[in-house]
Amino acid sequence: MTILTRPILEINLDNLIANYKLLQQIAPKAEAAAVVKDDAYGIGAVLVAQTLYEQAKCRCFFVAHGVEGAKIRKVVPDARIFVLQGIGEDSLEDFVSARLIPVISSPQMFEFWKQHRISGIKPAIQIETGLNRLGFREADLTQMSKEDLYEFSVVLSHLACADEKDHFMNQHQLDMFVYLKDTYFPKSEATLSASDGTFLGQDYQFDIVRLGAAMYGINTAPYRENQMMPVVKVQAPVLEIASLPKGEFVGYSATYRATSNRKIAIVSIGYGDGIPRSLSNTGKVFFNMCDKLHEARILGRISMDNIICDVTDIDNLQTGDMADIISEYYTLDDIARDAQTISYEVLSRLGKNPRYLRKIKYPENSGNF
């Protein structure tokens, strides 16, 4: 008899790929670079750098901090790693090793990098354009040299609306990066937009699109059908099946009373593995009997390590039988909308966990690296 006890989250990179195909083909025109930042929202950093270095011709990565393009830079040799918050003494070793590009954001960031220039290296330089937060000010560009402004080889900036198409500071934004860029920056690359901003169109997408939520699956342009494939599935093993009979409470708090006897599975994975909490008394799960789809609520309060599903309406469930947690039926979007959060940090969440089994589908040609 096999049983088990931890949750299982599948990683398709096959999918991941494709994602990654249509989004270069959306914006033909520009570099389609790839962000790994946060471990890859959690899938793995590494995995997803290397992934996209040998399968797919990748050859632009933006992370977060220097720690994150060190751990990838021996599987994307000679990429261009960007580091969106910079550079500083906690981070220039990095730097120095894994040859990577700071993003400039502030003046005093500024004065740090000219007193630690990386021969070879040319930064590149967040500019403000309505979402104000990093970036510098026109009023910071202005107290410049040219030979400061000569130093930057890209110019970046970041949408504040971009997942609502017609909102009115996309075109603000758009018209402002175009007067800073063209004013301050006139010969270096360009790039504006992030995944929701690649779908806006051709205006938006300048010289790299930073390719990231949407390249692992999820629905960046909510105003459209979601285009991505799924890159990751999550399931989770029933650990007990048991009555539950009319006016008996379930969970902390005993926030849920049954109001008729019912039958409730107990799933194991809880707020621990990622899972938000919020779902209490409103989320759901799935499992697929014999090819057909049944849907099971969650009762009560959602716990470190467990969830239970109201499955009096499904026969033949046994002890082992595994939930559907976040699959092609019940996506990211989906669990995060029914949390009330965003999936991002729904995938954030789960992935970095270690209380995973992880299952991953490499590319037919990759040798499982």
Given for the second form:
Protein chains: 2
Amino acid sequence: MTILTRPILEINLDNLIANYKLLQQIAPKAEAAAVVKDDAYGIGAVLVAQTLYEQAKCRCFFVAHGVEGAKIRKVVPDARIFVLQGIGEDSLEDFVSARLIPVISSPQMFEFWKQHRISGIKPAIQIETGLNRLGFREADLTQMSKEDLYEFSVVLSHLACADEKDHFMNQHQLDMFVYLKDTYFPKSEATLSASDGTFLGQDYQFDIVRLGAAMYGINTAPYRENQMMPVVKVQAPVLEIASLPKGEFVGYSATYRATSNRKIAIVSIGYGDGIPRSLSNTGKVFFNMCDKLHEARILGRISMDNIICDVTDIDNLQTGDMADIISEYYTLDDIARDAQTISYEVLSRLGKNPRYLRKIKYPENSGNF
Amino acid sequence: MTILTRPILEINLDNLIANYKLLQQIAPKAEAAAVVKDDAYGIGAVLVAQTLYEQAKCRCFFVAHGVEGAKIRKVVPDARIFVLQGIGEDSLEDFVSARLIPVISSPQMFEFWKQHRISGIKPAIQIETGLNRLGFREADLTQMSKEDLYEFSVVLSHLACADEKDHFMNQHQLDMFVYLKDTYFPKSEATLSASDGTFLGQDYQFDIVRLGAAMYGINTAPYRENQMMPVVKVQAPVLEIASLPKGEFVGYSATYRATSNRKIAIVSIGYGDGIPRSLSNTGKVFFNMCDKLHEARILGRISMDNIICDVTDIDNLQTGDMADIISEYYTLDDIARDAQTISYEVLSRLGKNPRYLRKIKYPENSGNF
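So the form predicted on its own is up there; where is the form predicted in complex with another copy of the chain?
Next comes the full complex, and the chain you just saw is listed first.
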């Protein structure tokens, strides 16, 4: 009899490196940049950046905020670090101290840049091609001098629907990007695609591809089978096994009622650990016992610290046995589908939780850094 | 013209203390314990525990995991710290070093405790009264010796439906709790209620009330107006303002299409900062300009770092202006309703994000700790 209480978050850096290298092969002519914003989607930006820098020669990184760039600088000393949300008064210091490259996304931000230029740094520019998010519109570009336009080392845009191979927006945005780039930034490096766009083929890859979600194991090309290896795995121990008599309720607001006698397991993980509460009464967990795989559906509402699941048909289950919460049987993509969101949001929530027992699988030759 | 890029999370410790004291008044005969599990619902367990210990004489805390208890021990040196998920092999060290009190929830865990008793610590016991989550069932209690039963200093259970004043489960669980307590633990302290149960009245308050959500500003008694003060506020800067011509799409998967010419603002916050992606196309943000309040609805999908909103009718809006994301106009409870979840989950996600600029409003006499 084992008693365990803590959920476990396992991070496989070998698979991270393998995914990065596979994506490099898919875009052989582009520089493979690693997107480590949002603390590397929760996995840990310093850990991911250092791994890719030391083990895969990655020399180009993207973050969202200056503060995120400053955090990784020491582990990627001579890499380019681009900051997607750009530069402002609340991040200027980080840009100076960590030699970050702002992605300038509006004429106003460009004015700010001109007042605070950092010597030796050539900024990137974001242009709008259809997402209607950040970026210069063509009307803005026509207002700029040749000298202004020459200031940008890199021109960047972002696709809206690249996870759908045949979406009309892809070609539309590609055409717009090529036109704006050729017209206004003929000498700049160009980058259009994140992971999903990279899979659309060489036309979309340009000089730099920005690899995030796929590198972390998410299927960003859902029209075909996932080629990526899983980078995170989540498990949690069974804290208790109990009988649930017919007619009794389970969990908050009594949303599940047993229509027959059941056996339930209380698993020590909840939405406090980033498991979407929208999996209540719809998600499942798995038990891999003696090489036999058992599915146990989630009963009632997920609470902050616990999930209750139906283990009526699983013999020999004991406290201390580990439930597979995110695994090869129930991937980030499966969870996202059942939770009615996207894998990116699921992943982003997981790694930020300090109470996980973190197990990191380091590459063999790394000396654990 | 101001350029700002970072979202801001403001934590008001004065309001936290005021909420704690108000709840104390609502349960004048019970000890008011503070629930600081899940890193104090993301607000920061060390910060909250220290504040309540030093400024409000709180001497009793609840966490979920041993590792959480160990983190706060140094700031609450002589307080009781109860651990709701109990004790196991993976947390034993934390219990010993930080003198934590396990809440034992199964006969198996009690066996573990008997093998690893920590001198000077009297454990609590959790009993099941209808939630069908963790806890001893009566059948388990009948198997225990008098000596075993006397070992527990505190008997604990948890209500399933306490946010609904007239739910039949409340009285049912109360009766069951009183019966089990009187029969098996006549000399132990008793605790049944979290914030929501505390509002059900003195019958539900017993010796200890466990204050979490309400103390953090959530309305746990939604059948009446919220009496709690807000503890968190979230703001994010407008990064860019742009025209959205009729017919154009917004955001990933092009889920919003403009039926007339609109003006949009791109606000520098997203689901990476814990804003639920399920607010896409349904939530809103607010702008408080010259004391006039403007509502701006969210257009298209929320992305990891940005929200796009409709500001067509807001004159004079500029980059660098702050959008109120969570505020008195659009509370945690409002967000939860629009995101189809509960305030607890919304709050729990916010504070874990390291890229927020955190602004903490310390009590005046605290010397900022």
